[in-house]
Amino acid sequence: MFGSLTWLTRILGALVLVVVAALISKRQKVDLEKDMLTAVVRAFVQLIAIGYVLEFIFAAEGPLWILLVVAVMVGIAGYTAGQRGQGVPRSLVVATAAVSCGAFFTVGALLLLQVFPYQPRYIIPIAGMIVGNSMVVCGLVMARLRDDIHLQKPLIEAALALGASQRQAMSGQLKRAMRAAMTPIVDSTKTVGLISLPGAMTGMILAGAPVLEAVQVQIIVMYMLIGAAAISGLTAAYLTYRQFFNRAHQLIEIKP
């Protein structure tokens, strides 16, 4: 499929592009070359490791392995999104809960509707895409709300003083946070097939699958990612803003 070159030769060929990018960064004094090197090494090690793990799980075909892998994904994603939302009280709990809602609701719906069978080679890759997108959306929502509450504290307190509920006082911030977090995935869905061929479709085509079959799978993937992102984002927004109010419905001190 890829000619006579070995997989290692092909990887080294692609690595040349990273080296060029690192050299440009060094010459322009952007100071990203170390981050690029770290990212490249981590990606290589992590992907090779997960490759062996997935081979074992696919061979075992145990239903409990699916739950274990998805739970690990959700835990790591919750931690990562929680780090982006530092400054939000109980950020790790909020992020993990939001990612879990989006991931398990979406995967559960796909299984109930029989879109995919409950088998490791289907559910684990699908769950990975869902959890990854949910993680990004949650992190963006939490960070945006944290910053907006810090910058607009007098405005929120004024609304509360006039008798507005917590939700009413935060309505503008909640809308902006959700819009900012959802815009990238909505825009990518609008332009899919016109500007880029997404990963799932490209991977199937490279693997030799019929093009129309790859297109059908990609349509399902894009729809489920929007649904999961919306559920996770809304959950993150709802849980995040509530962390900034005490039992007396007063806005607590905000960490910049």
Given for the second form:
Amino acid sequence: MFGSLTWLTRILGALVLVVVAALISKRQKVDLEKDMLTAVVRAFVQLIAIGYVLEFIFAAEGPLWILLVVAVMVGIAGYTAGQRGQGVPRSLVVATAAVSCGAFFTVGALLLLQVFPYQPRYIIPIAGMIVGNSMVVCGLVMARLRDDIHLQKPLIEAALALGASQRQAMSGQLKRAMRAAMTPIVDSTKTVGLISLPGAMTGMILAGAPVLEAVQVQIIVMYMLIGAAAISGLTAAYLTYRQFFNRAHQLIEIKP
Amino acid sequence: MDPKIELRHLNLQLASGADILRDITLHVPPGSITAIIGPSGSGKSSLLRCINRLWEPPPASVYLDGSDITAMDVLDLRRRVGMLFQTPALFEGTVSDNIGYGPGLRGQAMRPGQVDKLLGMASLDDALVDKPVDQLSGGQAQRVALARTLANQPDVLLLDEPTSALDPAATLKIERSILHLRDTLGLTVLWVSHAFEQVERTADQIILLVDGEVAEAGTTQQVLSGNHHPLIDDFAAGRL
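Please give the corresponding structure for the form predicted together with the partner chain, as opposed to the form predicted alone shown earlier.
Every chain and every other molecule in the complex is listed next, the one we just looked at coming first.
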């Protein structure tokens, strides 16, 4: 399909461009070449490794393998989003719970509606996309809420002093955090196909699948990602603000 | 007369274990203005925050109308005990959005006449009602915050230096409103202030806090005349 080059030569061909970029970076003293080298090596090693893992799991076809892989994904995503939400008490638990919620409900719905069969070949890449998106949204929601709670403490306390519950006192901050975190995914869904062709579809077309089949899968993927991001983001928002209050609707003093 | 607010041996500690308030006992008669004065860090704001439970006092140490406030529904308590802060944190929107905030929390909408009445109680012109809050002066903003607090129909007002950032004219307007509210509605007021003249003009009684303890307490006349704590002279000279 790509002519007679071997896969290694094709990769080396693509690498030429990175080398050119690194040379420009060095010449212009942008100081990016080390980061680029690390990124190139990491991408190579990680993708080759996951390729072998997937080959093994696809061949094994056991339902437990799927769960194990998804659990590992959720764990890593929870850790990463939790790091972004540092300063939120129990941030790792909050992030992991939120990412799990998004993954559980979305993958569950897709299986229940029989959109995809319960096979590693389908579930693992889809769960990967869902978990990755949820991770970004959760990290953004948690970091934004943490910052707003510190910056807008007088406003929150003014609301509490007027008899607002913690939920009511936080309503503006919750809305803004959700909007900020969801805007990128909502915007990319709105403009999908107009500016760029999205990843899943591009991959399928490059791999030789019929275009309309690729489009169909992409539509499912976009809806699913928006749903998962919203569920994870809302769960993260709900769990995050509650870490900053006690039962008496008092803001807990936490050092930033 | 039964006190409106009573503090019985109130102690408050930070999570770090540091004492903020120590053994404070206090009777605040209904319909009175009590000035709380003292050096920075003496616990004045902490004392106010214990009375509307923005910070939790220990059980059986703060009473409102004879009831332990830690046994009350905290949201009801905060509606009954309104608070004004040093800087008026107004919510995004108009003056009328802000004034309707408290009743709105319980699903009650304000009638147009009610908003005008509350603006009047805070000595504000009712032409301001639809003005966005970011176009208000500091003095107007603080008076909107007062009107917003009054919309909950509180019987106690906690004032945490609400005039310290205002010019003299704006300060006098707030003072007049507060005195009028005490006289007409019988509001009980606890007022943290750094301004000696303000305390002289408004307070029925004075509490001097030093290092979290009551160093002096009595009617304004008792405290300002006669044999008093040396810090009272510093306060009168504007050095506190």
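Numbering follows the first chain given and starts at 1. In this text, all values refer to a predicted model and were calculated from it rather than measured experimentally. Rigid core here is just the name for the largest C-alpha set that superposes within 1.5 Å across the two forms.
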How many Å does the Cα of V19 travel between the two forms when the structures are matched on their rigid core? 3.4
